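Below you'll find only one chain, the form predicted alone, shown as structure tokens.
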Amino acid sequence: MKIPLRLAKREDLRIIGVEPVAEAELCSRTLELMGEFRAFARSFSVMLETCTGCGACAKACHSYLGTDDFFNIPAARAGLLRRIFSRYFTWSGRVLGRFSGAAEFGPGTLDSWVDYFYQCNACRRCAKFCPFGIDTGEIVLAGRTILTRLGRAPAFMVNIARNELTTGNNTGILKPAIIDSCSFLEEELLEETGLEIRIPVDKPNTEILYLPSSSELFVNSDTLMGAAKLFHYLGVDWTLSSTLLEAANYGLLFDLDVMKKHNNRMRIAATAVGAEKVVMGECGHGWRAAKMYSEGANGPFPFQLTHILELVTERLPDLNLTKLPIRATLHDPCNYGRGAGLVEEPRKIMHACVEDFTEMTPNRDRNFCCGGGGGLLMDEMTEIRMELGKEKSEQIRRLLPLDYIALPCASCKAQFPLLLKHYGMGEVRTGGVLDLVGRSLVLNRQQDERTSPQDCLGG
């Protein structure tokens, strides 16, 4: 299925180093940086020579289950690349060609490569249905990191990767409207909670440096301000930095170059206010990032980083949280729940602070997708990912009557509203776990005398 997906310009690839190749070497360049992935990673070559075809993994996809096209079956996903790898890199290809299921570099391969690459959301899930622990999604990054290096990568990715590595935030916010956004909210905590409850930035010689997601000084507010009353409530110092208010990390989707950039200011943002401890804020990607790929990249931490929601699941006995009369569910983000680990203190911080916590099924580390992960936020692909967002309605509805659906994830918190609207389900809340933090969080008497679900979810 041909997408919709809008290329960046020639001009905008070289803001972010990719100088795009030329038609007559694309052929020749391809194939160079195939090698370049096959001596960096011994996996990338394994998983391509070792898939049998066996299809265990049509029905773990909800790529497949929601667009009923061959090609977004990991295997056949995959093997547009595979068949290329083969034919150029492994003796029964380059002995027998298209007998050995083998195929030749052509004029609609990379085509090919950017129409399904990008109908994949690098969820990893079916991983964990072939018998041979294939990472197709793994398959699906490298070659979109090809894509990039021979000049096809989205625009949308272009212009967000442009923002991190010159402002260190996706949506390209500079320090004044950062202050003049948290100046704000703060007036908000106040009018709600009666006390003067700061969100600092740049501040020196502080413990902690907070690392949210930009979107949360905007159409997030609540993660944020929920952040901010957790932090006041146990009285440690921290701060957000003006040079890296971002959690996410595009680069991981699409130029491993940009990931290690950006990755990289973190250290730098820590170091400049002192901070003994970096929280990354939710961000599925993001934290996987930073947690699996950090040291790698840039070598070892100089600070302790956690998770905003291992930090709530440790300082729980300190907390007087009233739980919400409320009936919510936990969407897993896929990079939590299969990238990273983080399964199990999202469930004790639901339980910690609603009445009802119902789970979906399946669950944790076979949780389906949203179908808005993987860096396919942008407008031209919306339709497309109501179709890859179909299992994940399907698992929501067999909940209702829902009040509520936590997300602890960016790209998961702006695919939610737009998938539940098109399934019919516009009237469930979504949020994030540390809004309910928030929420729950008894800082005054007018917070602990809420009871309906309109008024502990802000109406």
Given for the second form:
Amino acid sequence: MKIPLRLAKREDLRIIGVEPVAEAELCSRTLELMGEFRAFARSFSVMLETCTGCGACAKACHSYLGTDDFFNIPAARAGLLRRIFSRYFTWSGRVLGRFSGAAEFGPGTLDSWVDYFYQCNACRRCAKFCPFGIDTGEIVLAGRTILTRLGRAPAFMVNIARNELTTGNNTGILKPAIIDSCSFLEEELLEETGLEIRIPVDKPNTEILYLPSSSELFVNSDTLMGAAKLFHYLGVDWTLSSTLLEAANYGLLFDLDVMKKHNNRMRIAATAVGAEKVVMGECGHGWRAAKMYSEGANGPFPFQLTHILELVTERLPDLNLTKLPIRATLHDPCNYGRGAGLVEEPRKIMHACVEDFTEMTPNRDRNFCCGGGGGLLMDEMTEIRMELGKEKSEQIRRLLPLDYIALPCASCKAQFPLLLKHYGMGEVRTGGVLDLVGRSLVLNRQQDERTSPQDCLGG
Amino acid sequence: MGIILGMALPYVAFSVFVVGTLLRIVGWMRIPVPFHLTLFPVPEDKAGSVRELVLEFVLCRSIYREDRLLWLWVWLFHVSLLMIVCGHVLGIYFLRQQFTLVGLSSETSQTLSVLLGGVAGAMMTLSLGALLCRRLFRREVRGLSEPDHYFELILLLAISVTGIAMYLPGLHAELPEVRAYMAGLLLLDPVPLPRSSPFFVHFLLVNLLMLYFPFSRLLHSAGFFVNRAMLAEAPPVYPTPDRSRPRSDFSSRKIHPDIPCPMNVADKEAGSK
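Switching conditions: you have the form predicted alone, so give me the form predicted together with its partner chain.
Okay, now the whole complex, with that chain kicking things off.
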């Protein structure tokens, strides 16, 4: 299936350091890049060469289940790359050719890569069900990086990467706007709680550098306010940084060079505010990039690194939380469950914050992706994203009636409201786990008077 | 001809099998693993990881989760393969008297050996047949199948069928002859191939399998360990301990030098507003 993905223009690609390849050189350059990647990462050749085509991954993949398109079966998706790899880089493919599934690089090759590598959320669920643990997400990310170097990358991602590289956040906001937004949120907090709760920016000599998702300044502000309340309650010395106001790292999703460069900002920003500890906010792939890729991308990382939900869990005994009278569930972001092992912490917090916490099935490391992961949040992909989220919508439907779905990931937060509306469940509220912490934390006011779910979820 | 097939081919095939497979594995292992690809949850310690890997290897638990029928055939096939490999070594070396070592009588050992061999052979043929049918008739799997997928299954089927054929009256291979032949090969003093046609075909097909193995998808047996070792790696700890070595040269590589340094741009643009 052809996807309506908008690709970046040449001049935009140059801003992130990519020089598009001329049409005549595409084949040779593709093979060169594949050779480089093969020598760069063991996973590339092992995962491509180990697949036996048993098909166990088919029913594990929400993308295939939702679209019913053969090439969205993980093994078939990786096969688009494998057949070229096989032809030019393996003994059997060079000698036996089509007999062993090898294929020549052709005019449609790169188009098929674009179409199918961008219908994958890189959720890694297939790796859980593959007898060899082949992670098609890993192959897809390698394929996307190769495509980017050839000059084929989504305009949406290139734009975000440009913002990350030049301003340090996805939305591209600069320090004055950051300070404005934070004072606005401080006023909101004052109005709600009657307390002077601060959201410091670039405060020198602080203990903790906090990296939220930059979207929290505008759309998911309850998450950031939840963090502010928490830090206030615990008396933590913390700050945001205008140099790096972002937990996300889109480079992971389409260009490893961008990933490396943006990841290095963590070190720069933490040094600038003198922090000993970097705390990451609610962002799925961002947490995986930070936790699992920092060392590999930029060498020894000299700071402590933890996730805000780990910090909350550790301090749960110190928090005065009232359970909200709502029925809520938790969606495990793929990059937490399978990608970074952040699984029990959000559950402990949920149990402490809501009266009726219910699990969806499957959950934890076997959870289905919501269809918003892997950087597919561009508008033109909305329709396809709804298909990718079909499995998730069915999971949710089985839990109705439901007041709230906790989504500790900015991509999930963007995808879910559209998904719920599309599948006729628009009445269910969504937001972060920290949002709940913020609401159930007893700061000083009479919060016990709230009785209906609407009251305690605000608005 | 007899000399080439009986005395030279086995050595060539075995060398290709061993050297080719090792070269493939070494080829993988020489490549760095630049990032932690841990697939959670992972056990806390090394012993736990090894236990998980062994359990996965022995029980194929990943397939069991999603597709019980596939699991059944895959598991039966690999178990019968193990039984048959062990049975060949013991049965030929001891001329089916291996069970006398555990106190059974000579006749019982003979019968038990024949029975176990027959059951394992039937299990292997049946499971291979089922896997072949699955490839042919399941829409998704048929789409994923290339000619060599079928070739490998049919080759294995042919080996197991010719093996079973030797149970039939008249096609029987004299075990002492086979033993003498194998001993000749192993002691580097080869003797001519025994003249039983099923054995002859069976033996040649096994040689073909060994020749083909390092270049085929059958190498998944090695890929299993190389791949799963990456997924089972313990996650990194921060601050990074001093003793840790660079995972690859990526961490020290200079990239995009033409992209403006982040700090300056953010501050300059902020200052100009």
